[in-house]
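The chain below stands alone and is given as structure tokens, in the form predicted alone.
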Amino acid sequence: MLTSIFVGGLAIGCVYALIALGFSMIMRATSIIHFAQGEVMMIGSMSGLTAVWLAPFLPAPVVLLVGMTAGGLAAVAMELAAYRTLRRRGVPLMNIITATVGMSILCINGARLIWGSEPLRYPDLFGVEPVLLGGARVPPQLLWIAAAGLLLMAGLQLFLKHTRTGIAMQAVAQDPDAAQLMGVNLTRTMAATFGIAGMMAGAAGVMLGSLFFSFFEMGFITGLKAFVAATLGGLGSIVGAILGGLLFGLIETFSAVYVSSAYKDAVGMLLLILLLLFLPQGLVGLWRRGR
């Protein structure tokens, strides 16, 4: 029982962590809280499902790649069409954050026009036979989602530390002016940040859609929960987003089982309020302060 609950919490936590990574990456690079990140996830989920409709025998990794590509393109399009233009015009930061809310609403309504308002189910991408794990029967999709999520997060860490683009993204996040003086192209790096953040969200969308269903409003509450997860870990921290997402997924899953599934969303919002009151710097900030 505990094993299956833990694996389920880990899988959901990976979904939250991937979206939270987007929040943190964009926050570090631009100081923008990208409230349309949940809708980028929704676009990735819907696009992956559309690919399955067009080619029913696509393997799960290809469907995941389609969702990642769609999420990345959507995020870059938002940055190029709206946020960059507003920054160049010297619009206050709060107005740009407000624009992300508007972009979120635009995506929700656009998705409703394209895919309709009914929940849409993914086919069984990972099989249906339960896997025996520690004496518990665990659905295979939970194991695949947890494995894929952890692999993507590890790959992102390697990308940021060992590639020229990743190092440039970290330099811009720390000091944009100094990075530009050292020859970093800010325009290209900002677009890459949004693109990779969108790819992480698109992957999360395919995972969440295959676990439950795809829906034009699926990004709203999931995006809020991912924001709570990013805040839990320490908003703006890559490691914090991963830790916060995994921990939040476990907290939500165990509270749904041992408290009530009807109030699991309220648990997340209560956690956000408590974090803002007592631990605004998040887990990573608390760890750094204690060193």
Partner chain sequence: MNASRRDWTIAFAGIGFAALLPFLAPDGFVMHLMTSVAIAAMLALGLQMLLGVSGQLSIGQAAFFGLGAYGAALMTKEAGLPFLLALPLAGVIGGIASLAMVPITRLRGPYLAVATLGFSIMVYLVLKNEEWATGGSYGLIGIPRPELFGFRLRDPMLWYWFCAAVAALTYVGMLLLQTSRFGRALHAVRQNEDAARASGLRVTLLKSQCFVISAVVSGMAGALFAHHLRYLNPNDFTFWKSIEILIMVVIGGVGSLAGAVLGAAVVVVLPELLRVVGDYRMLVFGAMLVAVMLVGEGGLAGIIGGLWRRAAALLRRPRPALRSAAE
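We have the form predicted alone; now please give the form predicted together with the partner chain.
Coming up is the bare chain, nothing alongside it.
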């Protein structure tokens, strides 16, 4: 029982963490709360599903890749079409944040027109035979999702530390002016930040879809929870977003079982508010303060 709850929490935590990563990366680079991040996830989910409809023989990793590509493209499109222009004009931050809300409304209603308003069932990408894990029968997709999620996050860390684009992204996040003086192309790096953030969200979309359903409004509440998770970890911190996401998924899953399924979201929110009061920098504040 405990094992399967844990794996379930870990899987949903990976979904949150992948979206939270995008929130954090974008927040760090631009100070924007990107409210359309959940919708990027939804677009990834819908695109993955469409790919499976068109070509049912596609293996799971390819579907994941399709979702990532769609999510990445959607986020880059938003950046190029609107946010970049807004930033260039030096518009107040509140206006840009409101524009991301507009983007989110646009995506939700666009998706409803394309894919309809019925929840759509994903085919079983990862098989159905339960896996025995420490005496517990665990659905295989949970294990696959947890594994793929952790792998993606590790890959992102490597990307940020060891590639030119990744290092440029880190530099821009810390000091855009200095980075530009050092010859970093700001426009391209910002687009890359949105692209990577979108890819992570797109992957989360395919995972979440295969766990439950895909539907046009799926990004709304999930995106919010991921934002809360990112704050839980400490906004702007990559490691914090991963920690916050995983923790939020586990808290939610455990409190659904042990507290009340109706109030499972409230436990996380209460924890968040208490944490903010006593540790305003989020979880990463813990060891920052320790130093």
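For clarity, a rigid core is taken as the largest C-alpha set superposing within 1.5 Å between two forms. Numbering follows the first chain given and starts at 1. Being a predicted model, the structure only gives us computed values, none of them experimental.
Participant: Is residue 271 displaced by at least 2 Å at its C-alpha between these two forms when the rigid core is overlaid?
Facilitator: For residue 271, whose C-alpha is compared between these two forms after core superposition, the shift is 2 Å or more.
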